[in-house]
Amino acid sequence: MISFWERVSLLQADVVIVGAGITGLSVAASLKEKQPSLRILVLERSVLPYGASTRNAGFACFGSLSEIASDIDGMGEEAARDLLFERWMGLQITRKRLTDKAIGYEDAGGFELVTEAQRSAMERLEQVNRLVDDFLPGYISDVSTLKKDMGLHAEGNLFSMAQEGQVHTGELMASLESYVASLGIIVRTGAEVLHVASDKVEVRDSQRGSFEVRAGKVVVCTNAFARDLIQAEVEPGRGQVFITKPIRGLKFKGNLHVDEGFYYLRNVGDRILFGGARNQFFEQERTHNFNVTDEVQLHLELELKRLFGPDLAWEVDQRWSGIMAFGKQKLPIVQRLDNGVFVALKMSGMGIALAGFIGEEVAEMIN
């Protein structure tokens, strides 16, 4: 049962957000700068964002050759250069918004390394470094004099992508979260929503049952889990990863992207957490199950052994999985729906770097 008082002071609120990731607090945050009177709930079903806003690998990145090159073939030069942009310019929103400091942001530098089997995407190069020149000036450059400096054992040229970085997922979200907090934004967590309506939403909790929550406007930003609430176009792909223990003697330093972005690298201090094979487990990985497999694991040990070769000697530390969204295309769904509901979905795996954006486009709609 719920009482007077929490139904006209607690249950309602100029917006509810349902989700507490980075897109659900970026969202927020900007509403809230904006119009600073507006009473904002967000609520979240985990104690911990449940999806990927806590369990990815912390790349501050906006894309690499051989990504941007199949983008360019699959949405044209136009949405491509878009999309990067908004991952670009959210990430600078995100910073500015937050301090390096205080995101554990690190200007580590970003590399892909693309093989002879990739030679289509290097011949590219040119017209990437073109379209992207405004924002990213020189965005990407061969280093692959650098491969030997760096421990990278494997076959292929080696590319920087100019401006790439790294944040601490933890630390991150800590702060975005001290961060809406000091705005006066609510933060409810225990509360799995059941229902979605243009003025209110269904709640969950273990002890109440369920209740109502009253809502001026309701936006949705549960991104792989939209559709257990709205008809959207997305489907979850689950991202495996492991981090090793401590390595004696690690040279690189930086993130490193593998087949368009597929396999992700980077260090952690003395450490290795590396990512990634959904494209070899497209099924099995389109889960909303968050265990980890053999099948996966296994492949990422045996890929970082070809990436670095027989002399650098690791172990594995431990393992985990994060949901990620996906469509057809990589452009992420904001819009507000026939039933009022507004929506901020599918980061295609790059919430870190688009969510800021995201954040101000919603805000711009609802304002």
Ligand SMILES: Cc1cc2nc3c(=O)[nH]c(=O)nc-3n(C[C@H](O)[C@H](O)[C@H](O)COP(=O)(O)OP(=O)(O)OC[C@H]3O[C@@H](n4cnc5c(N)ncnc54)[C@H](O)[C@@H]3O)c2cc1C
The other form holds:
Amino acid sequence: MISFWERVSLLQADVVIVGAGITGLSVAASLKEKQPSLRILVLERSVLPYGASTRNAGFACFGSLSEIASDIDGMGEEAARDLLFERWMGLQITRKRLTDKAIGYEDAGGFELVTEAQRSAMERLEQVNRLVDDFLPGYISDVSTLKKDMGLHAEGNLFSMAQEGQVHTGELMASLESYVASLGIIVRTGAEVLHVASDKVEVRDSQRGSFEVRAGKVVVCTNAFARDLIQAEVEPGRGQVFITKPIRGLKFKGNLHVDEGFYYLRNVGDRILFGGARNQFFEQERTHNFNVTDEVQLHLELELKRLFGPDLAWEVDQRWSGIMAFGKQKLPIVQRLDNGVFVALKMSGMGIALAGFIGEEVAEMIN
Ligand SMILES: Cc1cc2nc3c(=O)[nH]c(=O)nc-3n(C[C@H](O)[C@H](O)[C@H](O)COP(=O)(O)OP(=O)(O)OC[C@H]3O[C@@H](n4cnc5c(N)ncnc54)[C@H](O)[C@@H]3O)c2cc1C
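Counterpart to the form predicted on its own, namely the form predicted in complex with the ligand:
Below is the whole assembly, all chains and molecules, this chain first.
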């Protein structure tokens, strides 16, 4: 049961945001920066965010050659360019807001291994570079001569993406939490939202059962879990990863995209973090379940051996997964629904760069 004091002072806000992942917190930050007097309450079901934001690979990236070529085919040049621009701009916002030091940003370099089977993507190099020339000049170049120095063993041409970097995912989320707290935004964890309307949400906690929080506006930022609360064209996609123990003599530094980004690999100091393979197990990975599976993990191990060859000795240290949100096309969903609830969803596996931009977009919409 709720007390009078709780009802009048603690359980109402001008804006209630559901979900404390990178999107929810970026929306909160942008709103408060623009309207400092707003009372903003973020409700998160778990003690730590439990979706993708604390479980990802930390690529601060915009898109690789084969991925952009496929996006141009799927959504046209204009939409593909808009999405790249949104990611690029979003990353500038987050870096400026939190500082590179706080998020562990490193200008580590992004690379893509493109095989002969993807020759048609290689032939699009000029088209892709032209598309983004005003904000990412000289974006992609062929750096295949570097392959050997990086210890890469697998077949294919190596392309580099200018301005791609890495973040320390844990430090990014910790600094974003501290930043929103410093602005006076309240984040309540262990608060599962059961129902949303334009002016209130129903919340459940393990001690009190369910109760109501009044809201001037409600923004749903629950990404892959959005369909529990609203109707949206969003499908879950599990991403499984592992990180190795420190590897003696590891030459590779930076991010590596393989197969249109379905596989992603980076160094974390002298370890390798490797994940993906969703395209090999589409049905099985369309799930909200956070387990890891033997099939995908074994597949990833074999793929890592293929990429670096038999001479690189490594051992897996830890495995985990996170849940991303996808739809028929890749553009995020940022809108006010017919019932008056706002949504910012579907980061299509690239929310790190995008979230800063989405925050601004929602804040403009709510102004
Ligand atoms: C393995 C993996 C690797 C990735 N690598 C990269 C990468 O290198 N670069 C990149 O840009 N992106 C990457 N991503 C994608 C990126 O992590 C996501 O796009 C981004 O984190 C999405 O943020 P979000 O805040 O929208 O969603 P989430 O982080 O999923 O946050 C949603 C939050 O809503 C909460 N929630 C859900 N339902 C409720 C409810 N009913 N009530 C209250 N709270 C609720 C959840 O607990 C969760 O904390 C990766 C993702 C995974 C899984």
